[in-house]
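In the form predicted alone, a lone chain appears below as C-alpha cells.
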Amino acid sequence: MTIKQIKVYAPASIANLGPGFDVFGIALDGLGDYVKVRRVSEPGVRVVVKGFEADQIPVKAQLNSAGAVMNAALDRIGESVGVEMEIEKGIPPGTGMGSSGASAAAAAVAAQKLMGYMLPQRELVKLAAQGEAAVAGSAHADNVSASLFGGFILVGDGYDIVRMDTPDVGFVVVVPNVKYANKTKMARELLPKMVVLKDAVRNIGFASRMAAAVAMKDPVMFGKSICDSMIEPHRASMIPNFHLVKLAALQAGAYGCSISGGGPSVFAVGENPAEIGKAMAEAFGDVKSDIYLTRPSNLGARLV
C-alpha cells in the first residue's frame, strides 16, 4: 500500500429508474456519502459510522457495504494489512436513494487508491458490488455504477457499463417516515415471478425512449418516460397512498413519477422540484416526509 490515509465521496442515486429494472440508474447532486480510510498497523478492516442513522449501520466489515468491500480488496491482492474505515452517511439509509451503494462506491475508489493501481472499469463495478451482496444479498451494479461514474448508466451482463451525461432537470424525492425490515429482500419478493407480454413490450418501449432522450439531452422526453408497468405494480403496495402521491406529483407538473429504487421514498422529474415535492408530502396525508430537492450530477465518486 502507497498511501496512508484517503477521503472519498460518492453521490446517492436512483436505481431501477422507470422502467430500467436492474439496469438504469442515475446520480444525485448534493445527496452523498464520504468515506475516509487509513492504513493501521494491527491487521484487519474496522469500520466506524457517523451521520444518518449512524446506530442502525453495522459496523462489522463484514456485514457493512463499504467494509465489505475493503475486505475484497485486501483478500484481491493477498496483503495483511490494517485499514480503518470512517464513513460519514449523507444518505439516509433503506429509502431507496443508494445508501449502501454510495458508501461501496466510495470504498472501492478508496481501496484502489490505497493500492496503488487502476481497476478495469468492470472489475470495479464488480468490486463495488461486493458491497451490495454483503447488505442486500445481491451483487447489483445499477446503484454502484452511479454513483461510480456519476451521470446515466446502463448496466449489461458481466458488469459492463454504458454511462451518458443527463439532461439537466429538477428532481425531487419525497421520503416517507415508514420502516420496514430486510427492505431490499421484502421489496424483492413482491415482483412475479413471470410478467405479461404486453407490459414487457410496454417498458421496452420506455427504457428506449428514455435511453433516447439522455443521449438528446431531452428532458421532457426524459421524464415522460419514467413509466413501469411491471415493476411499480406490485411495490406500489409498500408505500402509503402511492397513487394518489402520484397523481399529486403529475397535477403538479412533474414530467414523470416513480418509485426511487426499492422505495419507500417516491421521486419525480419536472422544472419546478419544490412546489411538485410539496404537492407529494401533502398526498401522504398523515405519514410525515422528508423532501429532497436535488438535480442529475454527471460527477461520480472521487476524492476531496
Contents of the next structure:
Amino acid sequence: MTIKQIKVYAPASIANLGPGFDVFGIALDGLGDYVKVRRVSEPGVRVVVKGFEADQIPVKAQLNSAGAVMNAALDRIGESVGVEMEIEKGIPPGTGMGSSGASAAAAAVAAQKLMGYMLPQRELVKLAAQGEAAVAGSAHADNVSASLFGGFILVGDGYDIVRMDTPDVGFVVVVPNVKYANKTKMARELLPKMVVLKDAVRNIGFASRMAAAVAMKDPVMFGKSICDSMIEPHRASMIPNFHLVKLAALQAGAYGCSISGGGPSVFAVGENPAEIGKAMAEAFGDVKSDIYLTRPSNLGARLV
Ligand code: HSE
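Can I have the other form now, the form predicted together with ligand HSE, not the form predicted alone?
Below, the chain from earlier opens the complete complex, with every other chain and molecule after it.
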C-alpha cells in the first residue's frame, strides 16, 4: 500500500433506461456520493455514513455496498489490513438513482488506489458489483458501471463494458415519498422468470434504437426509445399513479418516461425538464414527491 487516505466522488445513475434491463446505465450530473477511506492499523473495515438519510444505510461492512466492496478488495490482497470508511450520501437511498451503486463504485476506485493496484476494467466492475450483491442480492453492474465510468453504459457478459459519451438532453427524476424495505430485492422479485417473445422483440428493437441514438448523439431518438414492455408493467404497481405520471410527462413534452432503475422514482427525458417534472409531481396527487433536474454526465468516479 502506498496511500494512507483518499476521497472519491461517484455520480448517481439511472439503470435500465426503459428497454435495457440490467444492461443500460447512464451517469447523472450534479448528484453523487463521496467515500473517504483511511488505512488504519486495526484490521477490518469500519463504516460511518453521513448525509442524505444516513440513518437508513447499514454500517455493518458486509451489509453496506461500499463496505462490501472494501471487504472484497481486502480479501483480494489477502493482507490483514484495517480501513475506515466515511460515506457521505448525496443520493437519496432506495429511490432508484443508483445510490448503493455510486457508493460501491467510489469504494472500488478508492480501494484500488489505496492498495496501489490498477484493476483491469472487468475486474473493477466485478469488484464494484459486489456492493450491489450485498444490498440487492444480485451483482448486476448497470448502475455501478455508469457511476464508475460516466456516460452511457452497455453491460455485456462477464462484465464486459461498452461506454459511450451521451447525447446532451434534459432529464428529470421525480421521487415519490413511498418507502420499501429492501427495495431493489423486492423490485426484482416482482419480475417473472420467463418473458413473452413479442415483448422481448419490442424491447430489443427499442434497446437497439437507443444504442444507435447514443452513437448518433440524437437526443430525440434517445428519448423516444424509452419504451419497455418487459419490466415496467410488472413494477408499475410499486409506484402510486404510475400510468398517470407517465402520461403527464408525455403530455408535458417528454420524449420518453419510465421507471428509474428499480424505482420508485420515475424519470423523463425532454427539452423542458422543469415543466415535465412539475406535471409529473402533480400527477402523483396526494403523494408528495421530490423533483431532481439533471443532465447526463460523461464523468465517472474520480478522486477529489
Ligand atoms: N437493473 C436493476 C434493476 C437496477 O432494475 O433491478 C436497480 O439496481
